[in-house]
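Have a look below at one chain only, the form predicted alone, in structure tokens format.
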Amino acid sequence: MADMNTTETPALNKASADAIEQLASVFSAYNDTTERMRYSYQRLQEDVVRLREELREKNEQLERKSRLAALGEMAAGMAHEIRNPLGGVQLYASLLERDLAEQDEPLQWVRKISKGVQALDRIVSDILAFTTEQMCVKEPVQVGAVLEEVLDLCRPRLADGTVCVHIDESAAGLTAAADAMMLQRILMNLLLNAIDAAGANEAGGHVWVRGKRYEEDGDIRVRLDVADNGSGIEPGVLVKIFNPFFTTKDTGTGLGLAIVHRLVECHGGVITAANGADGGAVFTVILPA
């Protein structure tokens, strides 16, 4: 009995320590399932969460883009009453000053309302612009030589030397797949807007106009930035600046950076306004290359 006793307990004590390395394997098994169940967890939910951002950003477009489509076909409808009867005007007012031409002082007066007549109809050419659906013709654009066709444009509005425009090889050498009349609105639009903003600089006005080349998502992208050292941006026009019709000015239609954001819809692209870490304020436009 004492020899069967002995022979049993090692085999005994070989089953014990199998069950036992299985028993490890499969705690082992589990944590590693539970493990990687747990990472998959955590991202499913980013996903999630990214997905649920990406939802809100896309509802805020369509429901941006329905709102500008109804206000788009109601200004159209307007500025096409507006502009018949304006031409009327406009041509008795020709007529007068004609006839006028040996009175100074009825003389002024007649164009005084040709000026007015001319500002309404530039209103009325805005709200055309920004109604009317724009045809995109892409090809390679060289961006500076529309940079150098825009700042022979701005050439009055800097003649005061109040304000310095600098244009940086970055940006200069860049090539863009855009319409080149678009575009040259686009940055038109901008730098004027830039060079009225650094103006109110007392210790001098500058605009910067910078850009880059780079990849995102396997597309490559041209980035323009159009800095300025003005006063930046307050918060609560920040969110409502692409808006027809908002304006912080005492004159315009509130147009110009409506009609931007279209243009540059227009090609695919995306431009945003932000305040500049050292002041001022920053347009970010982003065009495919």
The other form holds:
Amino acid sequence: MADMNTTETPALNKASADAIEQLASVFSAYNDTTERMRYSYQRLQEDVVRLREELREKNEQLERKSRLAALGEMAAGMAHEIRNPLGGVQLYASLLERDLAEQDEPLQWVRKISKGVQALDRIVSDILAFTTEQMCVKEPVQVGAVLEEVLDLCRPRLADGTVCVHIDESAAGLTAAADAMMLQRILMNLLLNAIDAAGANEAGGHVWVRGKRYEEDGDIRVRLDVADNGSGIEPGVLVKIFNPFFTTKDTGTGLGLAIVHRLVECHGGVITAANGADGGAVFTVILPA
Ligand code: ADP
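The structure above corresponds to the form predicted alone; please give the structure of the form predicted together with adenosine-5'-diphosphate (ADP) next.
Every chain and every other molecule in the complex is listed next, the one we just looked at coming first.
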């Protein structure tokens, strides 16, 4: 038996070696194809997850847009109805102010009426700004120039010297692709809030505006940080901070940050709120450059 095997072995061995080689290449091709299919399946699954998420976000945006459109219509009607009688009150208050020029106490009362009317008018403007469609006309804007204008408008709030605003060159030297009026409103709201918060720091309030230009996914972006040394933001407040009408202030409307959020979104930008590493709040705005 042993002899017979040895005489047949070379031919048989060659045939079986060929067969094994063929089988091995079939297995290898099968393994390659399976691996490729597994990879494609994984990629497809990832695409499905990404597309689902995009769809969810788009649906949310659409829902938000139609909610805002409905709210905008209502607000425009309300603004009209409120502003008409308000205009009358303001007119009579101005006439009274003129007639009472010599009488100190009644003059103070009339001025209080005027202030109240102005405050109501501001609330109406804020509601309109939040609810109506915003036209964002982007152009290259010097952030430093806008910050100067904003600081000028904030002067009355800085007059008592309790808060100091530091504008870093890293922010002032930036150029953003933005709507200048909208950027002014964004920075104004953030600065006024920061001044409010820093004003409560008995050791002296400070507000810092810093910036940075950077590249992300091939796009150049501008980042602006408005930080303060106030008491910071509690976790319960942080989750609601951009909601319209959310306020922790006695005289607040809770519309400032909701408007800021909308204006930043109009630019295709992002705004976030956080607590700084050394305390205080930090608001970060990212805009296209
Ligand atoms: P308002 O100033 O009328 O309250 P905002 O929308 O501007 O409305 O702000 C909403 C709330 O966010 C504020 O009432 C406050 O609680 C919180 N907030 C805003 N900015 C700061 C800040 N820099 N530090 C701490 N809390 C802040």
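Values in this document were obtained by computation on a predicted structure and should not be read as measured data. Positions refer to the first chain, counted from 1. Each form is matched to the other, and the largest set of C-alpha atoms that superpose within 1.5 Å is called the rigid core.
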Rigid core superposition, Trp109 Cα moves 2 angstroms or more between these two forms: yes
Can we say the CA of Lys249 moves by at least 2 Å between these two forms when the core is superposed? no
After fitting the core, Thr132 CA displacement of 2 Å or more between these two forms: no
